[in-house]
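Presented as structure tokens, the chain that follows is alone, the form predicted on its own.
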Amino acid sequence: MISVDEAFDHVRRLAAALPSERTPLAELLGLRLAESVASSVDSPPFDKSMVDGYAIDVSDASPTLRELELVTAGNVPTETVVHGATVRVMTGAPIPAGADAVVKWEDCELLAEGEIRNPARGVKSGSCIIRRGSSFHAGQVVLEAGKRLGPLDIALLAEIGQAEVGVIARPRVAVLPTGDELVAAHEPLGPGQIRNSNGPMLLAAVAAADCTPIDLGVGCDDPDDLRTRINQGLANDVLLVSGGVSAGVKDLVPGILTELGVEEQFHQVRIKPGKPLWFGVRHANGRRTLVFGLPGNPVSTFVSFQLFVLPALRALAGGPFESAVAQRAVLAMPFEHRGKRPTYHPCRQSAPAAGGVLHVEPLDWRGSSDLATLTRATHLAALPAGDYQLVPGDAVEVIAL
């Protein structure tokens, strides 16, 4: 049995970013750039108007200006602004030659059709004009390698004409809950049966991590069935198997994984819940597959996913390999801890105290199968091993859910 930190280091060592691939704009959301992106154009590509108004020469002292033409966004001026003349422009339209400022239409006085009083007095050169290249120039890096792409980044890529870019591939994560006792949510329960909650939970957690979930169905406690399904899962970047990894007579998963070429890195972690956790890796056909054998109880599965699987998925997707972020909190009620393993105990946030200090209440948690209590939790309290009594006001480290 190894410590949480040792298990974490094993996973960190093998969770390297996946190869890059060219991906179109419509599929980029949430992915990380494999390389920096430079613009091939200036932005804006021409001097343009910030407002609807009249383009003028501020040095023009003529009392009135006649309108030469109207230029809307998407069109170009055909006239040059000379003294005694102006060009009406709409927002986003190019600035005509001879003009060095734009005055808002509402600040101009219309004298007759096609004629305005000269508004140049007090107007500064460059007013209401966005200059070419003022946002960025051709050749300038606009998005750095490693950037996780959001909607605005995708808009910027479209602006500079990048219809596809190189990004770290989205991890494909296969999910395989196991056990003869499992039935689907819509099926009636027979004697000794329980419903499959780990499968839907893991598929949802994988999707929430911006990875591609692959549903392998439910594996029976039968070597041939498990071998077939596990072999299918090994064609992906990560395989999550829940159940069958402890020490029971039907805990067949570790042996089958070894048979299929998965190299065990560790089995059993000094932690509660989640002690039976199994981790290994297979290198085959140019692919590296990380394999997590998660405990069968749903809370153990969830905690193991949060602590070990989620950081690995983020690293595979090109992000930093980081443990779950712990923050300081204080207990709002007494709590007694007993046990030889560090415990991640479900707790719930209560009202924050003065100064923004987080207060938490440990929940009445009944163990690894108590999924209902976990749904009411906002945090997991990381409690050291040992037998001790905590009182209100004692500091604890918590991980937000």
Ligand code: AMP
Contents of the next structure:
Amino acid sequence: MISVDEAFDHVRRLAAALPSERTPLAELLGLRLAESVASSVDSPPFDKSMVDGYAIDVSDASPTLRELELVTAGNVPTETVVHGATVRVMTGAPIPAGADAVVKWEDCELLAEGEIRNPARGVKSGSCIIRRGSSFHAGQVVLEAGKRLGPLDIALLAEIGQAEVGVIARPRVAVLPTGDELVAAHEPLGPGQIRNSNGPMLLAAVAAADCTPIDLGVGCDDPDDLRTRINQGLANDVLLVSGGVSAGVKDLVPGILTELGVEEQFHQVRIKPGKPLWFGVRHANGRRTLVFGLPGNPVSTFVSFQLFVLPALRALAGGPFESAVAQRAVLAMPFEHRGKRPTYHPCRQSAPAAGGVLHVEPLDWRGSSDLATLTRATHLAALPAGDYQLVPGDAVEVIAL
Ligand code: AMP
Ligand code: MG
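Could you output the structure for the form predicted in complex with this ligand, given that the previous block was the form predicted on its own?
Every chain and every other molecule in the complex is listed next, the one we just looked at coming first.
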């Protein structure tokens, strides 16, 4: 059995960024730029009005101004603003030649149809005009390589006319829960059966990690069925199998993975929950597939995913490989730990966090199948192996969920 740190090292070594792919705007959310993006245009592309109003020449001393035309956004002026004249512009309209400021219509006085009192007095040249290139110029880098793209970045790419861009490919992650006892959420429970909670959990966790989940259905504890489904799963970047990786008579998964060419990197980690965790890699047809055999108990599956799978998915997507980021917290309640393995115990932040110090209360957790308690947890406390008593005020390391 290896330590958590050794297990991390195995995963880190094999979790390299995927190749880059030209990808359209609609599919970019959460992906990382493979290259820096320079704009091919000035932003904005022309001098434009910031308000609805009148475009004027501030040096014009005429008492009144005659409206030559109205220009709305998307149209272009045909008239030049000469002394004694103005062009009415709406927000976003290009500024007509001869004008060097726009005055909001609310600040103008309409004297007659098509005639206003000259509002130029005290108005500064350039007022209410957004100048061409005032945000950035053509040739300027607007997004740096490696950036994880959010809605604003996607908006900026659209603005500069970049309809597709090179990003690190979105990892495709196949999910295969296994077990003869599993039925779907919409099915009635027969004797000895339980519902498949890991499948929906893993599909959701994969999507939440900005990867593409691939649902392989539910596998039976039967070599032929597992072989078929695992083979399908191996056509992806990552395969997550849950269940069937311990030492029971129906725990067939490691044997079948090996038979299908997946090279075992480790099996069993000194950790609670999640000890039976299996990890391997297959290289075939120019593709590397990372395979995690996650212990079937839902809490074990979840904790193994958080600790080992999530960092791998981030690295595949071009991000840094970071083990779950640990924070220091202070225990708000006494807690007794017993056991030879480091334990990740669900706990809950006690409100409010006094003086910036995070206080946590260990939850009354009933073990690896107790999903309900985990849904109330905000953190996992990483408790070292051993038999000891912790008291309120003791420092513990926690991982935010
Ligand atoms: P296994 O790792 O296959 O020995 O399963 C360990 C425990 O987790 C057993 O009690 C299983 O019934 C349960 N289990 C396995 N797979 C799932 C699943 N997909 N959803 C909920 N519980 C599961
Ligand atoms: Mg099983």
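Rigid core here is just the name for the largest C-alpha set that superposes within 1.5 Å across the two forms. Positions refer to the first chain, counted from 1. Predicted, not measured: the structure shown is a model, and the values here were computed from it.
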- Query: Can a Cα shift of no less than 2 Å be assigned to residue 220 between these two forms, given superposition on the rigid core?
  - Reply: yes
- State yes or no: after fitting on the rigid core, is the Cα displacement of residue 94 between these two forms at least 2 Å? no
- Message: With both forms fitted on the core, check whether the Cα of residue 311 differs by 2 Å or more between these two forms.
- Response: no
